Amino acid sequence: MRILVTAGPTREYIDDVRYISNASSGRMGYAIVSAIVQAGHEAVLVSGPVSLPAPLDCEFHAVESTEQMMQTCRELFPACDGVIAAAAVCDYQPKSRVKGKISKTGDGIFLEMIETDDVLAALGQCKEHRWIVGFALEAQNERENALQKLRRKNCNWIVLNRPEAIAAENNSVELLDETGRTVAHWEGPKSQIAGDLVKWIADQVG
């Protein structure tokens, strides 16, 4: 199989030096890429800015903004069998970016925010014969929100995890299918969960 993986955060700039982002380390996505390669499949990684070295033996594409991730994934997805979307994409961006650097004046500033493009939903719209595994990081109404995300974005399965997973070495996740049923539950090091996830997908679609 040839599998597209998204990983890490995206950044949305307020001015030329400040940006909005999140605390995603990219560890889960990078562990998935390593598991894909170890299982003998091809991995295509689209990664936001992280401190991790690019995994060996994969096709690597570095991006920064949500728009860049969207464009890159749209270009790469048609040549892949499926996608595992582990990236923590920014949901909002400033309506306009200020050129240069905003100077301190002693007063507060107000930012008008708009939604970013939805990378996972865009891939779901052009899925056709390909499969999609999404990730849902939820803090309340966890299963309900994850299932809504799965259906709204046309995923085949979705990995439900929680805020404790951010930048952690270990994780605990549930894999939900389109009916809302938990088809798998894994916990432990992210490398182990990644291996279990890749094996499970290969068993289903291979």
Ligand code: CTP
Second form
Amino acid sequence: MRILVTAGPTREYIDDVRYISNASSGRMGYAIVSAIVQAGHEAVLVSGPVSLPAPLDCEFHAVESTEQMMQTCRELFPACDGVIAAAAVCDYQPKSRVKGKISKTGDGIFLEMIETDDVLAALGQCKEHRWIVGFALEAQNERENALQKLRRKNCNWIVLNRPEAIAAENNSVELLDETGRTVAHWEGPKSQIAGDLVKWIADQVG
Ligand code: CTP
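Now show me the form predicted together with this ligand, since the one above was the form predicted alone.
The next block holds the full complex; its first chain is the one shown before.
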């Protein structure tokens, strides 16, 4: 199998030196890539900026903004069998990027933000025979929200995790299917969860 993986955060620039982003370390996505390679499959990684070294033996594509992640994933997805979307994509971007650097004036500033495009939803729309595993980071009404996301983004399965997962070594996740049923529950180091997830997917689609 050839599997596309998204990982890490994206960045949205306010001006040429300042951006908004989030605290994603990329660990979960990178662990998934390693698990894919170890299981003898091909991994294509599209990663936002992280401090981890690029995993060995995968096809690596570095991106910074959500728009770049979108463009790169759209290009790569058709040649893959499925996608695992572990990236913590920025949900908002400044309405316009200021050229140069905004200077201080002694007063506050207002920043108008608009929603970014949804990478996973876009892949969901051109999915055809391919499978899609999304991630859902939920702080409340976890299962209901995760199921809504699965449907909105046309996923086959969604990994439900919680804000404690961000930048942590360990994680505790549930895997939900299209009916909202919990089909697996894994807890432990992200590398172990990644191995379980990849094996589970291979058993279903392999
Ligand atoms: N995702 C994406 N593009 C976005 C936002 C999210 O591809 N612009 C993907 C993530 O990689 C993840 C899934 O969609 O696989 C769900 O991400 P999450 O942050 O949990 O949900 P959002 O859709 O951003 O919704 P909300 O922030 O309101 O919970």
